[in-house]
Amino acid sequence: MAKEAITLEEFMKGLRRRNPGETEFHQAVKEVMTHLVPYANEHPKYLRVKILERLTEPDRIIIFRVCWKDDKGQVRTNRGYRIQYNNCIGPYKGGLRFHPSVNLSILKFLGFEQIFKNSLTSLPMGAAKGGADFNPKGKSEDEVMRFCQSFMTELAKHIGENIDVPAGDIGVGTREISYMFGQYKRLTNEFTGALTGKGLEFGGSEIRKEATGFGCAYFMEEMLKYRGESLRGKTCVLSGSGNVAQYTALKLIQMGAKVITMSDSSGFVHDPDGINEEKLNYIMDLKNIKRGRISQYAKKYKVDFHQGGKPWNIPCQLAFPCATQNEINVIDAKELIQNGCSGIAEGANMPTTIDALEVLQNAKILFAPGKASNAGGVAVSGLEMTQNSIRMAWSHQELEERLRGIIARIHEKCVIYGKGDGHVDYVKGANIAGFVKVADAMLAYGVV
């Protein structure tokens, strides 16, 4: 006998009993559900067996603690996660981030992306995330070795290349990668791809770094494709100014697009002239190498400096979130909207709130969630996996030209489920693409 259709309410009703108080959790799955209750009323086959209750439930979560020592002497303590959250189309595959605002919250939420993230770029990876309230910033070189060696003590017992593969997020590069790495290695006495963004010398991939912000300008370029437009003239809004957001801007700056705003926390600098590669390096090497803040850019260019402001009142063509979650509110979207813009990819995760996706997707604007365009990151992290499983290493060309199919890939998924009445609902498209994979595995599996 066939189940009952559900409503969103009736399941949202039912998660929020199941997990409450974790907000960010609540929205991440709200977003997706919107487009797979649906989905799943009309395939009766997922009702059955409660595929999306499950879907919704991490097969394990492992919280620790992990105590270092400051270099005063001090004995410090600090709480690690590692959430596993489904493993049916290959291992555990998710960052981890290091960062005051951890909580299991918003490791849920991450973790539950990752699930369809990783589906639709159609390498075999689960999902997972995980990470620390630990802070890397202002601690010493051996402040950061300590607590990342002792953090992977116990995480080494929950991974490896064929369980778990974590990888780097906000607050964890390669430096931190590097600490776990020999740990793990210690730990294990294996020399194994138990992680990815590794150092090139011991296993790591060309353009990792580069990889999510060049995936975010290679799926905008896919956008504009499909209708017969392209990058090159566009007017370029960005936020942030970390790892996903240079990267994201030299892509665009390469393609021929023009990009005059960059942001951090203190606020965001607006070059009318636009950013070219000159300045980006100077970017680079004021937030990677000095840690300064945007602020010193606009001193050097004598451009304005919009302190504690955001970038999206700027006119514009398109814009580029590459900051965090929910940095686009409603009053946001419609400025946006008010402004020209005519296409927005994420490049952070979930970085626009539930209310200003609709409005924005009511405004029937070029809309690409994060779990489709800033998949790149993982997608080269997967074959960071493939190549330490191979023994051997691809080019930085070969691996640019593999990500930019992947990309293109993904894109042409969204479109086959998003596409209806002249447009192309891309988070509808991401959404029920990554499903589908992961439901149908989950089937073939049985209940367990």
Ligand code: NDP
Contents of the next structure:
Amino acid sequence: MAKEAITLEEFMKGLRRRNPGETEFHQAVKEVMTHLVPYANEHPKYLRVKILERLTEPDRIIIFRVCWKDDKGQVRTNRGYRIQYNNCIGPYKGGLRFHPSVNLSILKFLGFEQIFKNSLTSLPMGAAKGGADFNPKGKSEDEVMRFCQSFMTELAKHIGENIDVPAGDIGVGTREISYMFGQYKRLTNEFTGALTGKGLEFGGSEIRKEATGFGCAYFMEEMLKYRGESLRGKTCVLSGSGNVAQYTALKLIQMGAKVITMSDSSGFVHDPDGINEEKLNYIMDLKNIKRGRISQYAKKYKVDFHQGGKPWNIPCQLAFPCATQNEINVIDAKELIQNGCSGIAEGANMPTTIDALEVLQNAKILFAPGKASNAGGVAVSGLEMTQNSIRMAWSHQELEERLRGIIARIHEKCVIYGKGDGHVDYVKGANIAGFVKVADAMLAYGVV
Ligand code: NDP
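Next up, can you give the form predicted together with this ligand of this protein, since the form predicted alone came first?
Let us now look at the entire complex, which starts with that chain.
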């Protein structure tokens, strides 16, 4: 152990002092530092130049006012953010979230996680995250468009294909990206790949909308394969019914698994016969086009709707949290284990609380952290950047194969750093594998 060795407690004390009240950010950093502090103690070259402290401090934080007019002609004001976290291995890259809960703590946790996720993909992408406390729910098309245009009027000053390339996240799908890209193009008079998740007609990539969910199912399949098992015939519970949940469900169904729950912020539906592709199409139309509630599925298919509930008490073999942060707590984790769940892949970012994570890891079930299992989305965003740069569009099949290969390689890296006493600790594996590449680049750059 090096003489400059540090403890997790000391590190977290300093971080909390520098970032008071930012609980989600503290949580995300603690989860990562649980593995990075011991690793850095064994590799003192990182300690000597304070890589861990520098890694937790964003390069810059941009906060701005977003004014727009609603359909009644009233002026509304929201707060916009872009956190440019780290660009050591490529231009800043990460999604935009539009949700009333958006604040600095949530975006810092997401931007920090993005460092490791983007590094794991092996593509040249730095890390960022942004968004606004704007609630798209209940807004008209025109209101969403006016908000997106106003938001981009400020954000455009800070992004660009070689600087920072935002994408979607909660509340930001193809519709919002299209409005923002239209405004960016108008302001800059350039057609460049400054945003990803664009429509296929104007520089978007095949498989991008499917990528996060497909990647999540593939990652679970890789973990099962490593144990000599497969997805076929497995009963799965999912939360969420947005982009990530929809395409996780689709790929699970295509690979022979049975999906029995999906949810939104009002509750979950339980369909014991399984949500097949036809029923999933109904959900996609309901959520993406009609912008309705998941309870309408229960009415249509005459199944149970659990108002305000989460699906984690429904017996299953595999679970996929695909809605939002901290949706699996200790009680949920214990229930999942008691009911026979043997594997979890996080589709959402940090859906598991730290205490719940401990319970799940002690039970030695397969557990894939979001930075590994939901990296498919940003990976295909990286491929969208490449296609825009070389002015080419690869086929659906080619991109799906590339995605599958990237997920398999992320799995391999997690195994390299996370393997021990007959069990793979995927959280440790992902944290260290994601760290090494970025940290070595920081070392090479000197003190900047
Ligand atoms: P969407 O906006 O498409 O869907 C979000 C889903 O989660 C909706 O069903 C929504 O319900 C539900 N939800 C949101 N907030 C809450 C809440 N507080 N409680 C319960 N349910 C909630 O977002 P995405 O599918 O894109 O994102 C889901 C997660 O995946 C997020 O954690 C995101 O950061 C992560 N992720 C997304 C990627 C992407 O490519 N889109 C990439 C990597 C990670 P309702 O309709 O009622 O709001």
